[in-house]
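Given as structure tokens, the chain that follows is alone and in the form predicted alone.
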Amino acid sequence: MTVGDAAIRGAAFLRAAGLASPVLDASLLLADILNTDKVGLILAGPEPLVEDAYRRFEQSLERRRAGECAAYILGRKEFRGLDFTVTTDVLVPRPDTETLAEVALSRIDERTRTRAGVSSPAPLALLDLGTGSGALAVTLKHERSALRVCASDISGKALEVARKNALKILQPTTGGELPISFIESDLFDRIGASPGPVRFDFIISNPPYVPTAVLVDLAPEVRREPPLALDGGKDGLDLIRRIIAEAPPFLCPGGTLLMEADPDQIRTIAGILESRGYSDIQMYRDLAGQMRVIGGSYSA
């Protein structure tokens, strides 16, 4: 059997499972054995896939028609072009939350510009809550390097899975110190009582928002990721409430609060932000044109 009738095989033993992306998950799991790529996948396709590689395939094949994600089997995640561990104690990044980064992005470069006349300006202060894998916290690190930037999360597991992407993907370029300061803490509890920024002039998140409820209806691959990360309580918004109530002590003066939702969710935190007091609230749309990220900022 050839590398590419493996293929195949695999993306149609998926199909017949009901799996939403057969062919991709069966090139991703394939690729992986071979300690190759999507490209070097192709092109060792007229090459004979040896006894022992197809074995492991088949592993990885069960393993996916069983409900475990192929992020999960593979233990890692592409996000904005970086490889992220992941494990089955932190969130799957999603390329909806890329649109959460991107905005980021776009916010904190127009801070900067709008301080471009200062002396000496400090650097801005961000704080990533609640950070699973660590994608958004090191992620706008590494593409904003003079970004100081704190990451928080009420799970020891998941920070330390998020510790071990900083180090893999950031450290490199840092001389061996650790670039983002890392926080055990539920929500705001702890922050300030641990070294770093007390105070940011952004904080985001991609918190927990799916209701209750809805939890037993979702994909059996993501109802293997941590309940913490997914649960919002009765209408997915508990948490999303206690962010935009807490932040405030937390922000400078006209500090920025931007959070990842569900579409159907936004307008109604968008009058919660209102009647909490922030202002030039903006909503966001994602690449499949839903509003996907809402943010505020808070001057009181």
The other form holds:
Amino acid sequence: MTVGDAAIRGAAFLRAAGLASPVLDASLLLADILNTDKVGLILAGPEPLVEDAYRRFEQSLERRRAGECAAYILGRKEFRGLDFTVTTDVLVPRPDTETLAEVALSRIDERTRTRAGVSSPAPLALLDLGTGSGALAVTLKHERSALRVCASDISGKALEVARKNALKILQPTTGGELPISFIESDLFDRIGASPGPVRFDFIISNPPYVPTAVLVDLAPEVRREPPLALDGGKDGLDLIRRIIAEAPPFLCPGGTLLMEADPDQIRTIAGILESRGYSDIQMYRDLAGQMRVIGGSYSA
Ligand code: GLN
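Alright, leaving the form predicted alone aside, put up the form predicted together with glutamine (GLN).
First the chain shown before, then all remaining chains and molecules of the complex.
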């Protein structure tokens, strides 16, 4: 059997199992076994596939059929072009969340421009609350190396994954010390004890925002993700409400809070931000055109 034949068979197997993206998933799984990427897989199409590799491919396909997502099977997921390690202790980074990364970058750049006249301004500080795999914190540090980044999570196991990603993705460019300070904290509870800054120009978060009752109806792939990263309580807004209420003392004057949420929640969140005294409330759409990110600034 050739590599190409195996890819076709794999896709057919996943399609028959009713999965949504059988071709993509089969190619990702096979490319991983052959230690290559999607282009390499196409180039290797006519080559024979050794039996051991086919057997391992079948095992991956079976796991995928049984409801594990490709990212957990591979142990990694791409986010904004970077290769993140993922385990079942963290939410798999979603393309939706790239919107939050983009919005944060553009707001950071805006802030940097407005400070252009200030002589030697302190580096901007950013806190990623509930960092999970570290996708946001590591991406932002990777793309804006002058930022001081602090990342927190309530889960020590998630922080281990985030640390690993910071080492893997940032260390080769920065060398020496880990360029992000990590802290285990239930939202802001221990941020004051952080070795990094305690007031931030930006606080960003992709908190759990799925209503508890909706969790059970999610796709089998999502039900294997940590509920801690998804369950937002009765209306999904428990954590978002807490973040909005607790953030002000941790924001620099005029600092900005940016959060991801469900498109259906965005207007309610705008109301909460307003009632809590935030200004400059802005909403942003994701690639699918849905409202996905909301932010506001706070001046005491
Ligand atoms: N967007 C995710 C989902 O619907 C939810 C992520 C979250 O709660 N932060 O699966």
